[in-house]
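Okay, so here's just one chain, in structure tokens, the form predicted on its own.
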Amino acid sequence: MLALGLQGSPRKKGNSDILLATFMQELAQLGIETQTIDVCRRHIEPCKELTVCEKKGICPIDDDMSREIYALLRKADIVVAASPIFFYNVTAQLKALIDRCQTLWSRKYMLKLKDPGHAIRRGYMLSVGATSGKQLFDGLNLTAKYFFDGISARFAGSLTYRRIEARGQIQDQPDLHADVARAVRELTKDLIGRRRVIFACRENACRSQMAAAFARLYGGHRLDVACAGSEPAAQVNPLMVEVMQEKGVDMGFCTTQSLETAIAGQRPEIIITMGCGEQCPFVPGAERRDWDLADPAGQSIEVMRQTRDDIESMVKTFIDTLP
């Protein structure tokens, strides 16, 4: 399970700087694998309404989103950003991440694709901001819960605090860690004692992505998962991501990583292997299964098909017979 945090402000060392990495300490102290984009500081060009995303469902312009972002956003199962108040909403600069992010919207409202782990991906929002006016969040929770459904996440809630300003003044808040204590237990209560699943084949190109795909559409609620390949490819297999679209589907934006790097993210309580078994690394008390089906790579859009609809079966059972 990867919580993804969005740090929004252009001060190092600011308030939102210490909010966030207190948020994201006390997600990874309940074994999440955590990680944290510093916005200000990446190449992240504001949107150009091209229009192609709501055509195509891809955005054209070369940066950071297109290349490592958007995967990130799908990969999550959290996603926190933070920001201070400016001008009753958040920075200019996470603006431009959430403008950005039309491309994911696109897929889901103008496609009608369906993001595998739409159903479990939840945003949590946190703020300062220098006044104490009634209406200082207002803007900034309308536009997280519009970022949130934009990247098919349930808005959890957010935790603002006001008068705040000289830097690390939050600090000063004698409930801080109390404040994100709660707030963390409330944000992944149904999330944690989900079983553990990597599911694996040699190139993480088809097969594994499929049924982490599925595993996560049918059964999220109850399974952490990942995939992985012992000798991953560069990237997917485009015939893949489109046998999966004609089920509505969406493996837009899908990566590869290898066994070793899933398996060092958090230990998975179950392997199950699709041609690679041999390859696989022992994993101590990792309960192991292998599923026999050949690699549809290479071959034609039929069997492509038919490997897609042999795996959604195979995982629908998997789920249904798990203790």
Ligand SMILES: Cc1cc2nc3c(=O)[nH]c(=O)nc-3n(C[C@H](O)[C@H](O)[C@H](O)COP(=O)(O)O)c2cc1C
Given for the second form:
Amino acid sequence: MLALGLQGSPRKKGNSDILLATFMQELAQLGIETQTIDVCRRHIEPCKELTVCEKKGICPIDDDMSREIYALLRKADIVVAASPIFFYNVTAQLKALIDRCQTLWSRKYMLKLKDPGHAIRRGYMLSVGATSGKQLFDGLNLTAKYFFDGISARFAGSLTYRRIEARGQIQDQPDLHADVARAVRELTKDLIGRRRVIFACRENACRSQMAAAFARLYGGHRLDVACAGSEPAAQVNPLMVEVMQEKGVDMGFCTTQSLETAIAGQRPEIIITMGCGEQCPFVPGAERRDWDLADPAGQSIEVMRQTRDDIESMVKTFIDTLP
Ligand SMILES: Cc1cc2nc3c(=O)[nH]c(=O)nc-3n(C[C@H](O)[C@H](O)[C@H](O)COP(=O)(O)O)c2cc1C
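Same protein, different form: I have the form predicted on its own, so give me the form predicted in complex with the ligand.
Starting with the chain above, the whole complex follows.
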């Protein structure tokens, strides 16, 4: 399970930075894999309203969004955004990232595609502001609500502090650690204890990707899912993406990874192999199952469709028969 942090303040070691780091450390202590993007130091262009995303579901702007951040937003089960209040909302840099998520919004609402992580993904907002007005966080919370909906995450809440201005002043907040611990406990209570499963094939381009998507879609509340390959391809198979799209399942921005990386990030309880043969490493303590599925790569679209349907029913049976 990945928790993705989005640090939206331009100030290094500032209040949002400290608040988010405290939150991410608390998540890491629960064994959750964490990664934080320093939004202000990344190359993220603001939306240029080219509207390509509304028709094709992709953004033609070549920057860190298309190179990395869309994929991380899709992979994450938890997204935590942090920002100081700048004129009653998030900073311009975080807002640029949010606006670029129009691409994910379009895939959901214009192209009617279902993100496999949608049932489990949740978003959390952290913020600080210098003043004490009652409505200080209203604009931010409204933006957060629609941002999280756009990335197929449930808006699970926010932790906000008034009267915080000087760099690092948040550290003087007496209840900071207790507040964060309580928020993290509440945010993760139904995510902890899910069975960790890795689906593995050779290239991580077709079979294991489809299996992981169906497992997240149908069993995300019971399973903590990852997929990987013994010889990962550079990218997922476009024909696989097409046949999943026929079923309304969105495989956009899915990336491939090696088994070693997957195991390091997520120690599995169950590893389901499908054609990676001898090269699948032995994982101590993990139950190993092998699904007999031929590689559909390079075959016709009918073969890819049949593999998709076989995998869907195997995943459903797997979930139904879990002890
Ligand atoms: C451009 C700018 C706009 C700001 N606007 C507001 C505001 O509307 N309301 C407020 O209470 N504080 C405002 N602040 C103060 C910051 O929210 C506050 O200093 C905060 O603690 C900074 O957090 P950071 O250290 O994470 O950057 C503003 C600060 C800047 C630089």
